[in-house]
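Form predicted alone, single chain, as structure tokens, below.
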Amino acid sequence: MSGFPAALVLEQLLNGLQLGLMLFLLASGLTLVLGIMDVVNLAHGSLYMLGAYFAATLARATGSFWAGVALAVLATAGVGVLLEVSVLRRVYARDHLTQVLATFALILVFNEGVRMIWGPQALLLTVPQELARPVRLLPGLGYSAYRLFLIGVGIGLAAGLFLLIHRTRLGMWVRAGASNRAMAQAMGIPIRRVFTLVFGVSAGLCAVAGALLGPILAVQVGMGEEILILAFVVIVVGGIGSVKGALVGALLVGIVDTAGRALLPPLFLRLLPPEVASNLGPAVASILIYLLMAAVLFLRPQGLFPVRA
């Protein structure tokens, strides 16, 4: 870092703070579903774009930001329970490749369907008022209010997840079914019930992330597919099944991309010919978090917090 302003680090470690705590909430529960109910569900960053578009909706129709947030969580959490207990459940038993082929199949469907009811057109969502202006953190930084409003939410949620997961007793259920399906359901712990409360909760989460991302990014068809390869990278570096895994894993990718995306093109202008470094700075930092995930995986190949079986 050194050679670049410290409110310039200062501020893409922030960013990176900020992404990476919104990218848990997407990991959380994705390894939890992944983990738990061995089900690959690659339309979970379709619930994230449902969430972002009932966000949009709502806060219009209530006149209230906050109000279309609150709605669009709980609406996303219902869509979720209405999916696992309608299509989920019927491929359970089958095998990874039946999985991927139903959820690939649901992609499009939510795509299609947000296109017939909204249109293509991106919807707008705005940053709520009270949270417009900047803050000044250091003499000669100020940063945006609403990005402190988001880091401090995921780390709210964090540690309310954290909590629920090793201090209640649906929390226990959870971990024994991620290290032990089998033998969870033979201790008598109602496994299919914990499915659909797990599943409603990745959703509701899924939208909170969506729903406070909208400001930021766009509200469109299919923002859902980019972030979704993020959060799988996220589960792999952190792995498959672990919360703790997926905060690790969250704040390392977003940190990473964020930095390396606003740091490396400028370095390498310093090190190498104009000409050169225009073409492999941005390619270098669109490949950092996978050279991350590779790393990680030659080390670690079961992740950096592995879920004991």
Second form
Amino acid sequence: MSGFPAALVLEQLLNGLQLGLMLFLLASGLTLVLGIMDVVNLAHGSLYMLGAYFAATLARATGSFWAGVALAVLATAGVGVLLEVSVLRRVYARDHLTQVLATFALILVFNEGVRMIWGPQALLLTVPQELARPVRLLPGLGYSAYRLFLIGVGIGLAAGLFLLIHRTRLGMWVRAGASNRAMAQAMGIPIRRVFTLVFGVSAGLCAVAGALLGPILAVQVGMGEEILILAFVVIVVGGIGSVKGALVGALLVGIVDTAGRALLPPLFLRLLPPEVASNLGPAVASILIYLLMAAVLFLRPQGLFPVRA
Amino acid sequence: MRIRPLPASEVRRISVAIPRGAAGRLPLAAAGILLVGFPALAEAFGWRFYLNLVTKAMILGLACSGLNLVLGYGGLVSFGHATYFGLGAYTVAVLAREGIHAAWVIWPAGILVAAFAALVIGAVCLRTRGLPFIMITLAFAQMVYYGVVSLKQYGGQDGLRAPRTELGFPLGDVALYYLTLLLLSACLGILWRVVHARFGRALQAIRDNEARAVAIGFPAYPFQLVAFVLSGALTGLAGILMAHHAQYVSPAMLSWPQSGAFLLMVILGGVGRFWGGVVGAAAMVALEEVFHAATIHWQLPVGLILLGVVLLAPRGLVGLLEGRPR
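Given the form predicted alone above, produce the structure of the same protein in the form predicted together with its partner chain.
Now the full complex is given, and it begins with the chain already shown.
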């Protein structure tokens, strides 16, 4: 790596960390829903989109970014609970394929609903004033204060989630449900209420990610599907049902993807003839995380941190 | 002690004894006559648009029938069948760009490319089961997708024009319609033979109880791999037809939403039902068209109808038509 300036590498690592932590917010909910309820929820990305739209609208209505984000998280969690009670509860007992069809139908409904309410144009959500200026980390390295804030929020929420899952009674129920649902139910855990709660919390976490990534990425229809695939990659790499796996998987995917995109093309340009490198660099960078997933699945089909014995 | 497999002659006797759905012949004959006569009707009433729509439905029906072989009869949820569809289509466009227009080169080449991709991808993916299988097929599909997007000389993100091949006669809309109908019928005939032959029964036995099937002498891996390659080849053929139909190919044909759409159509029609792929594709094309014409927000009613199908018709449309399970 001698040819690369250390500042560039550090910046890309921070970007990767930030993407990874935001992915974790999505993946932790997805992995719990799949691990405990055994539901493949493709509409998870729609909740992320909804969170971003709510945040953009409510931030404008209240005039405050922070109030917008907070209200958006509450609203999206409410939608999540409604969704669980009205639709998802009916497909728990069905096979994964049926759940795929049902939640894909939900994607269509959400996308079109959003388009009908907000119109086809992307919404604008701006970085709050107090975080708009870059922070000087090292001499010669300025870094976006907003991205640093995202890293902080991500670490805080991850720590909170770990405490919730490993230190509280509710968390114990959730872990019991993930490792053996029938046994958990037999031991008297109110599994239906746990399901609704987990779904609401995971919808709220989606909204946090959607609202906070809104100023960096575009708030538009279809934003959910793009990130959904990444979240699935994360939970498969980490091991389904494992929050720790989701964290490790998310950081791996975030850093590999970001660093690959930033560092591989210049590396290839140096090693290969330019006409080959200009094609190959971006292609290899985009498939890097899928190579990672294929390799993990091939060597450890249960993921890095399997939950079920 | 190793349990010896049933002799092939015995297996054949058993499979012949099973009725071949004689009750289904009448609607099938009616549908056949309707499809053969449709272009004449379309010509008389000026329904060129609907002629192309039916062609599209038949092409997607072929792709979905190919997918249904692994999904329904093999029990393998492939989340990457758009890869074979797109590779078939891209072979047409890329060879045409390179100046090769002869159909007898392009068509077999497209099928071979798709089948070879299915062989390589299937050989790796079939070592896993369940959710890992779904995700690893997706992973390979994404790799091929980004590979194709990076081919700047073949259009990259923008796609590529695919002029219709010179077959010795002009390939107009009506000719393409009949060609599609012919190929769809031939492939369905092959599929019917395959799923009712010893091979197809072994495939279903492996799906239902792998340990038992292996114990009586049907190893899962080779059977599933052959099914995967055949499935990929059929889906690739559908891709070739689609390239001719649209006269344009784009990376979207290999993207994961396309793979999801194929899965969706098969689930809608009926997983593991012989006509599930065709019925699902036709229903989806019709649904999209009806609501597309009525409102720009066509996805909302389509989504609600799909949701209704899930909650009310668990065995898909074909299951709904057949009535109670036997």
